[in-house]
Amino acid sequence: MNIKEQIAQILAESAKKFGVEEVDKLVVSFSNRPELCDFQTNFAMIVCKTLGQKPIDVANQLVENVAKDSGFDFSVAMPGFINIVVKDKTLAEYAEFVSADKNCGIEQVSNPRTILFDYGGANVAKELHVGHLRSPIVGEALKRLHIAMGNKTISDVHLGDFGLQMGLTILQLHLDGYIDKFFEEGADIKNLPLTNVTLDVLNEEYPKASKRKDVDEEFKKTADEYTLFVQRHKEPYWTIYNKIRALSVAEIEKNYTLLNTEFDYYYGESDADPAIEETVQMFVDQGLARESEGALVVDVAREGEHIPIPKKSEDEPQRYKNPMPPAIIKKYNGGDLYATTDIATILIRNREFNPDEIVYITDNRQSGHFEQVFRCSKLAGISPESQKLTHVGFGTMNGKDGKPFKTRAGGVVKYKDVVDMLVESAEQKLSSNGIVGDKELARRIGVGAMKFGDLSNTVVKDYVFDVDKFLAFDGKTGPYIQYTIARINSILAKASAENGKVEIENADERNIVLAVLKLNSSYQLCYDSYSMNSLCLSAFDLASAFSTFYNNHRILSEANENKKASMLKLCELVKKCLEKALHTLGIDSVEKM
């Protein structure tokens, strides 16, 4: 049951009665003046020129031809707007439809597709930090959105496990004596344990190596060689690499689980290795690759092109940089680059899954890289023309000073420390409500607060990480919505009457169902924009509408049993829709708060 489509169809039929055929231009929108009407359209102003009439006259004709029992009240406003109010009976019917619908009234896609989501992107052997938070938060929500709307999804974490960080880490471990036994002649390297190599050691060794490479050219050169040895499966480097990878991935999985983030596949750059040589050869055979300073490159710039620089705000004027440089697909020493593995990964994914679209969720700063990868893939026929390749770039999570979020000492904040900070703050909030010792509840609230705080912003924009603001139990926050659900749980648990049929009898009840209608419409907005902020704001609006209803009406003490049953059914409707919205955002609902 799509209310907006019903209105559009009614007006389209009216338009055809006096010869207007341009009904494809008929768009019905939610009103920005809710005190006047629920929906609005400017269709009369669009087609008036074709008819040679004034907009107000066309609008009046459209309204006059509408049947009086349509379920909606139509009126005209200058200079030619058509205002639409949904009748109480129609809203009640919509509420009943949503209550019974397995999809909560969310409009399903007309042609379901298979979408592969690439997000997470943690680097093996490197500790997760605050910069790794947004990709799993945004990616998981977008994936769940597509599931909610009827698409098939495939999710891959795509670990960074084959780049320079592996060569740097293994070299530093070697120099510090952690892996000497692997280099002894005749060593049974497959069965040798990584003695004394723990996650804490890896968290010390990689940063040490990363700093050294910037000041020690010989060290950097050796690390490049080690990286190449891993990529070429040379022993003992290959075995050491696999042992480090297994140790690191186990911890990465735990961290992603804390954020309610699930992947179908824990593939990485290394899984593209079998297709690297074939991928490079495809460019060579088609005459798309050329040599440049010992490296192999592919020209991807287009004639007359300048590359747009991402805006930091909508008001900022568009600026451009130089034409896109060539994509390097083979290093001077024969090593592989990120572009090579990403292109080879597309080749493998198309053979294994054949998705209609591949969506990458990473930092905004990687937009140029993915544009190169996408162009290369199209040029070589690795990605068919019918396949959509999408990069969703997100902004930076900043501190209250507006700068990238760091520790007080200026260091990078660890991923786990951020989660622990949120859980601890949530525990303090709960203790003030008399709930003590429920660690899992605190995690659900803390993580939900952070995810809602992130997703309620337009994805491309930076945002401020503010624990106190995120964890507020009122305002546009995750805990406020969780609290609304907990409040409804309490009402339903105490109710003595059975839930009945929704009947709209006052403005508060109207506003609840209209908020449900807007919430369900927001799924499509998020789908089109690859940003979840509309769903967050609409969920808050529904929770706010319920709060007003709750404060103005005595649900449990209502004397009229039919009315009480109707209100309880409305409570259930709100709970169902809010739980669905939170689940789509990757946020847990709670029973109590």
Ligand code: ARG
Given for the second form:
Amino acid sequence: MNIKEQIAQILAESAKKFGVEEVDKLVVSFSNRPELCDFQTNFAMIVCKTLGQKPIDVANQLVENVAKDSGFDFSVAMPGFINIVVKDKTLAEYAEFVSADKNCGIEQVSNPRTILFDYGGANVAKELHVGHLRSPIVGEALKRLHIAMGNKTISDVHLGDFGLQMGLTILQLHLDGYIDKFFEEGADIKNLPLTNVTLDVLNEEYPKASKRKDVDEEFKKTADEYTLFVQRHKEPYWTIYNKIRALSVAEIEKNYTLLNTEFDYYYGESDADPAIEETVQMFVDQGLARESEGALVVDVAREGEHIPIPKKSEDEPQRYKNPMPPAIIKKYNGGDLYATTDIATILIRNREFNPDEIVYITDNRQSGHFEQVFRCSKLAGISPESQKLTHVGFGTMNGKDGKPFKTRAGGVVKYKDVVDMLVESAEQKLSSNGIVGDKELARRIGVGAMKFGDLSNTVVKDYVFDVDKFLAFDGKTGPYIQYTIARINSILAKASAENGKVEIENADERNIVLAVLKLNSSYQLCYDSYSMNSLCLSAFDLASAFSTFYNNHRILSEANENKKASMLKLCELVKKCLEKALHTLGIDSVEKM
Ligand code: ARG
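Compare with the form predicted alone: the form predicted in complex with arginine:
The complete assembly is shown below, putting the previous chain first.
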């Protein structure tokens, strides 16, 4: 049951009665003047030109031709708007429909597609930091949104596990004497344990090596070599690498679980390895690659798109300046690059899953990289024309000073510390409400607060990380929604009423169902924009509509049994829709708080 579509249908039929054919231009939207009406359309103002009539006259004719029992009240307003009020009876029907619907009234896509979501993207051997929070938050929510709307999804964490950090870490461990045994003559490397190499050691060794590579050319070269050895499965580097990887991935998994983030596949860059040679060859064979300073590059700039670089000779192809430089697909030393593994990964994914779309969720500073990867994949025919490749770039999480979130000493904030901080603050809040010692409840609230705080912003924008604001139990926050559900749970637990029928009898009840309508149409807005902010906002609006209703009416002491049953059914409806919204956002509901 799609109310907007019903209205559009009614008006379209009316329009056809007096010869208006352009019904494809008929758009019904939520009213921006809710005190006047629930929906509106400017259709009359659009078609009046073809009809050669005044917009107000067209609007009047459209409205007059509508059948009286349509379930809606139509009226006109200058200069030619049509205002629509949904009748109480229609709202009650809608409430019943959503209550019974297994999809909670969320419009399903007409042609379900298979979408692969690539998010998370943690790097093996590097400790997760604040910059790694948004990808699992945004990615998980977008994936769940697609599931809620009927698409088939595949999620892949795409670990960074084949880059320079691996060479750097192994080299540093080697220099610091952690892995000497692996290099001894006749060592049984497969069965040697990585003694003394713990997560804490990795968290020290990688940053140490990373700093040194910036000032020590020789060191950097050796690290490049080590990286290449790993990429070429050379022993003992390969075995050491796999042991480090296992250690690191276990920790990464834990961190994602903490944020309710689940992946179908824990694949990484290294899983593209079997397809790398073939991928590079595809570019070579099709004449798409050229040599440049010992590396192999693909020109992806499009003609006219950027400033042309003057040619040195007549037969040189035209090249263009930034911002779309050539993609490097092979390094000077033959090593693989980030772009190469990403292109080869598309080749593999298309063979394994054949998705209609691949959605990548990373920091928006990687947009250039993805544009190069997408263009290369299309050029070489690795991604078929029909396949959609989408990069969802998100903004930075800033501190209250508006600059990227840092520790007090100016250092990088660890991922785990951010989560701990939220959970601890949630615990404090709960204890001031008399709930002590419920760790899982505190996690649900703390993590929910952070996720909602993040997702209620447009995804591309930077936002300010503010624990107190996120955790307020009475604001546009995750805890507020969780609290509304908990409150309904307590009403329902105290109530004893037969399963009733919804009757809409006052403005507060109307507003609840209208808020459900808005909430359900926000799924499509999120779907179209790859951003969850409208779902957050409309979930909040529904929770506030409920709060007004709750404050103005006595539910439990209502004497009229039918009325009471109707109100309880509305409570259940709100609970169902809010739980669905939270679940889609990747936030847990709570029984009580
Ligand atoms: N590991 C990457 C990083 O830390 C993110 C991976 C994103 N996904 C991809 N297919 N490139 O920046």
